[in-house]
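Single chain ahead, written as structure tokens, the form predicted alone.
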Amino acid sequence: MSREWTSKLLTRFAIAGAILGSAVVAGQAQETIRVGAPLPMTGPLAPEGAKQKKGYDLWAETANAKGGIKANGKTYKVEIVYFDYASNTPRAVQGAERMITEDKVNFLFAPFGSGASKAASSVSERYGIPTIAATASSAEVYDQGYKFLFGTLTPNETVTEPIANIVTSKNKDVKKVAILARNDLFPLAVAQQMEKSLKAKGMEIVAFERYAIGTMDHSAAVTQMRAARPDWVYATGYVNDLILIRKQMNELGLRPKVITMVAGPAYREFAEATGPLGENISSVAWWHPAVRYKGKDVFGTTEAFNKAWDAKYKGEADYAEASAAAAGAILQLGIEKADSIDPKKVRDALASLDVETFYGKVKFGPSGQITSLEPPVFQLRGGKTVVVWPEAVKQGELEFFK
């Protein structure tokens, strides 16, 4: 072997090695799918942020334990990048942009609630990053003509019509309704939707009060509602709001035949904090552990999801926790259907999904909001939820206060 030929051979090996090394580095960079998740981990919405985080974490751990996400002939590990926006919507928007531009996330989970999700979706739409909102139900979030936003909660009328039908059909003495709503996108929108549903059934709205975000004393509103002598009180807000409202209703002697609160009673914290005062409070959630689906997602059946949740967190998931886990499972289905992590291809795959999951059937409407679920109506009894609708998962009948 000549010295010249040997030199050429070594040069070729060096070039090949450099190419191989570059490929390995590139491959390593693509082995992880990074999903950004801006959450309110501090501030007044911290309890809600913690719920979403638990759902995302369980999905990521489950997906990785089962070998990761397969696409484009590769297997990817899931990594969730968190950002605490301290319950401040403008910071949530800033966090979403930072995750895309600096953290280089591939996909996004929206912040908590309809208001922050709507605000942050303008960022992900601008950058063309598929985003799944796990806790945004208001139609106003999805009426912007955006193509990269998807939501796992059905529209607000799906959580007002069923309870309105049940109450009006079971108790003809319930005629007057007082509404108390947090002045925030989702709580106000669902209260206004409930007003429409009740008026359509001939009910009289005797009071419609709004309270500011951060309100720590509802006595004035509760006193005004008591003066109107309602048969039914319908209150909206988040868990800490509704715990306080329920306690002040009791202190001030507001005792209607029906109390419905959305969405706090779906959370264990509400039952624990209100104790006997939580008895017979009715509510509606977008999911309940009693449902039974045989999914094609990473969790499979609802029973399997319930078991995995209990093993990690002890107890049952509420709708917000399950919706967050479903957001991850749905994103995974979209990636695998697209057989790619290209944002546009994944977006198109998500838009065309029509599949059953542990969470229910997943099919998105033209706006990106899910249209395929029946949110269960339930009532608290003995600190536990009892489903009263739909018939397929019914556990009991709606009971009224005496």
The other form holds:
Amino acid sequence: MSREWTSKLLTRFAIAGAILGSAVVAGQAQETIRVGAPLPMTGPLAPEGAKQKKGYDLWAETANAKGGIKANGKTYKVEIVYFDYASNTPRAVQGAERMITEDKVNFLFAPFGSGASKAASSVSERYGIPTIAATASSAEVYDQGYKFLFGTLTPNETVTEPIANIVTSKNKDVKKVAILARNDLFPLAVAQQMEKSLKAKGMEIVAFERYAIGTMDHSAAVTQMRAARPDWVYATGYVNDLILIRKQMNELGLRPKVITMVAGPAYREFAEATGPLGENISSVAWWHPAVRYKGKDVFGTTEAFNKAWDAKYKGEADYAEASAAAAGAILQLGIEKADSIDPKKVRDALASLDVETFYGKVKFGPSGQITSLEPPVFQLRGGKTVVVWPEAVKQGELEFFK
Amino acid sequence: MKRDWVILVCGAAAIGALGWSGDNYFIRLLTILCMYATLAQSWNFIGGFAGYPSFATAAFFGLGAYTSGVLQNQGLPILMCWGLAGLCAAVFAVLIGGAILHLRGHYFAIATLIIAEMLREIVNTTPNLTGGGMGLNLPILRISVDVQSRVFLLAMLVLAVVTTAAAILLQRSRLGFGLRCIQQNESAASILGVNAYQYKTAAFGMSAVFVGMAGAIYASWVNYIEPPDVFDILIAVKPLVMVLLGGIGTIFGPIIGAMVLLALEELVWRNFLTVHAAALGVIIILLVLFLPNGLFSLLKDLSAKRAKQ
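Please give the corresponding structure for the form predicted in complex with its partner chain, as opposed to the form predicted alone shown earlier.
Up next: the whole complex, starting with the chain shown before.
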């Protein structure tokens, strides 16, 4: 009895010792850069949150494995502080403030998507904490004159112009376009931009339908679009919306010459869920594993990044994952350039950055949004993505439905 | 009644003093507390006193937020926008109340549930005025972070105090008495000469005015609103849980409930990275199961026991 008690006591001491010990170790390793990352780890956006987390983790691991970040004559380890905001934007804003004031993070990664990034950036702007948004492409996010917000996705027109050019130049029979957009910041903004790009080319918009977030049945919209007999269907939304739309288009017999969907087909899940129905769907992504850049960042070349990704997660990264890793790599370049972790100096260094990375050329415009990327256009064939633009990384030609 | 006023003044002073000295995140938590205290107190007018389970809180909140947001973007001064948001929510509540307050029990609950959905769709389909699904920016106040956080705490605190003062006045008034009659037996109350329809409409309007203003202050505070955030069903459910937790139909029950629920939420959120929602759900179920009359009743029981001894 008493022996048991003694052993229990000993275990407790051991645990207490271990905790104390780790605290001492943590105390010694003071030179740490803490980056806050509010993410939707639960709730409807959880899959997107998981992608971002993979990108951040790979960056932190790679940066630490290569000896950390050097600035100010010191070497800093990277630590990412996560916070689950359960896909609820006000929570993300609250989390951002908590990370800045309590966890004392030096820098921040914005939450997922344009809306939440915009909301959270008002907090980091007030505190003057440089914030990098990996998944916010709409120009509206950056239109508030904020100085501390940077985005790694180019404005929406860079994903609408190229595909409008390719389709119109390759097939003169495509004249009538139907657009179906999710009523949400990014999907709606990109659809409106597409409408502009198409009108500029003299195309006719025969339908422009909006669907609410969380819509589970698109048959009414699809039937209306079918009545307008479009040559081209352009649908926007997130991966689950687009899978459903593709299936319902097939069931209801909407068969245009071109189907373009943003931003689902870039994800493996889309090709897996649609199977043969995914064939020939075209899309645009801000990044694709087939691009080739010689980066000066921690990952180096695009090939090296692909290899590192495959070693950790198996397979290829999609644009959202690569953009999250790039957000880290870019932050690191900014810190190294500033040679300081002072938020103001890092902010200025980021703003003046002009450098090639595994992700592409990185240069931010006056609003803080990246302006130097060339988002590739690609098409699904046999469950694989085939890049059809730009010329430098082209893997095949755009094909049309018969 | 005198004791109620004393508690109110002391409580408000305590929160004000705590906020003045705390850091910005703590101030944010206190601001959220005052906001939810306002919402819970407002729900208590219709749900507690009159016994009509309303889910319209989110609708009034969102309506206030958007009213103030749109008006501020037209260049109106901020305080005027907050006031107009409250007025707009109250008028809306009276109009809609006229249509649905003859429904009772579950029927009333369901009718109020769709009001927020309806408003959300209206906002979504008028992008030129409200920004639609792209959300709405509000002018950012160019004052320092520390001042800003205190200004918004003060605004929410004043609102919570005013709402609670209204509850104290209501409890002793003819209207409050009539509402309690309605809650116990509406038919009997009508026979006794209580104009149930008018009384319920007044309570519904009262439950909207402060919520609309809270929405307006919230919108100015976060600078950017979008329909899924301000018409969130949780904004309707949480005040209800808070009132149940604190003690239904009491003056300080809603505030105690708001404090306890938000403190639990914050604690659970800090300690469970991924299972927080489940953990919080279990705690709420346990509290409601074992304390059906709320925490306030526990305090009362204790003081009653002590009095006996």
